[in-house]
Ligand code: HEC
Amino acid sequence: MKRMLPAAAAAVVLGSLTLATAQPGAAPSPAAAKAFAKGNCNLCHAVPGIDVATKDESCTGCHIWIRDTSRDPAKRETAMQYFPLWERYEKNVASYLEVPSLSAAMARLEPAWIESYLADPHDVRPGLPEGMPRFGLDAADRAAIAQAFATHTATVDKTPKPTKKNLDKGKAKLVTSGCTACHGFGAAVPASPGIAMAPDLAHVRARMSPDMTVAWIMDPRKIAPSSTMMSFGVSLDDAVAIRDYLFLADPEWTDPPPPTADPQPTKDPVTWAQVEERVFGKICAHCHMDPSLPANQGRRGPGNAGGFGFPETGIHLQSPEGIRPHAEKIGPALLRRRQEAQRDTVQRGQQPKSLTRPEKPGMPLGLPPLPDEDISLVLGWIEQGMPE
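In the form predicted on its own, what is the structure of this chain alone?
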């Protein structure tokens, strides 16, 4: 999908694709820099001390580029001349258009939580369909990234220990202070109306220290200027009460529903055009690119060439010829993602279910599982000999 004309032409036609400058902040240690690079963290996030990816290389940058181009009639008309599938891109690009600020996360989140989260990510923002992918980082990589977080943690004032005496007051202040306009707290306090980027506040007790939580409630941008959360003028006493509620109250979680029986291969005749449009060209081609296609300019994508901490696979999924040698792996990967969804893509008010992670993650990485009808379509096409 990306860079389907020379970069120089794209820059003229659709806007600048120049390399962004390094993000403010202390440069990470060599071990952390290596781990951030191994996980390709800069494809979505601005990593302090590290250059961000060019827009045509970046997942988020490319998606924003497509969205913004589609909103400009002149640029959209030109794009449609250069990109035969432009209308498909506009329809399909709905994820990773906005991602959390890594500098704000580094200023406030507990490094120990980051280390465990990288090993076993779960859905803390249930309003978003996408989530943090499961990366192929080893224990040393995760520890190095956690240490980088530790060096950026803001210093905040000490506060009283959380007490249950504040639960009633804290719940009331959570609502009257405006927190629930963006956030929910488990199923106990729904967001109204809620915004997609706002984390479920039931995760705060694991992600942040009690002292940091109070400081963050009072003035997020004092802790991290890049924060998208603003100050609402909450007093110290009220911030402490809200914090105590978040740390000690029952979130009244609901459980995500278990997956239904695995979808079975459709018995209806399936063509390559059908599975290409609905699955392989829509989703899989982002990462599993065929370098022989002129539009890809020799690029293979992280699912083929290796990326996000995972080794090279040599798998491209843009033609039946590329799929046939690996067809037996595709169904299991899609079905694993259905299981992972109980932890990775829960709905508001649901507690991510603890899972035993298989060695290999399900697909698509970081995104919701395919609809069962699409999985059935792919399984049926494979069972039918993958006709072209």
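Moving from the form predicted on its own to the form predicted in complex with the named molecule:
Chain only, nothing else included.
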């Protein structure tokens, strides 16, 4: 069972492995560097002042590499020779192909918001199915990271206080300036389909200062050259009116519907091949690797060796033998994720719900819950004694 990419073969296909290089930017304090390392932030983000993770480790790096290789006919042909399951990879790899720029986030977002977000992340980009994982960081780690953000905050001009007088003008300018092509604002969802990386602007008042919001609307690339939003030449007057609308208008959000009744184990016979193909090999394996598989080269992934600040679990999910000792934990972990979805994976127009989080995060961590049909399949397979 060689589901994961053999690193050596991957190196041959790519030519060479990317060497870790430090991201430009002021080096974080030792406490922040420790917290970034504990949270494995560089597996997904480019963190200023911290080494980039290699393609073999990086969730975004390897996923992007798979997508780009599949778009290049010559490289794709070579890849298909090395990886018998290449077409399955191409079909399945969809998450973490793009993540927000941390330097753009550091330049504009309020450090206090970062601190609470790291403690209890929620969906800010409803068009993006995947989210940020929860972390096993403590308050000191979160404070150190927020402090690192504070040292990168851009300096901006003072602006008038938000006023309700501007609501009508701001609402109109948001549309006529083209913003709603990409962004939603609460119940006002973007002209279809919007772009996944554009946040729901109803979160701005919690995330950014009034002055920063005006400066960002006028020229985001001036605040952060790495911003994925470009400048649309909005005047100061119009930017202030839009900001006032974003800060003071009622987003008219709806609540996400509460989860339906828990799915039950299927009574149909289920094989390992089915649950491997749809769940364990496809989604869970990347964080819960079996180090004894030659292709994994001793790697175990954050869900097995410990990662994102969580301790080692010793759980690999790449074979029935790996799963059996932990079988009773699997169903509850999948069902917890259905509860968390009300906060972590909302639909456009919905406000992330405040939840009392279960002590342990639901699985798959950071990703949408499995469809009920697949949960039934896994529960059925476990109930049937986990046949090969």
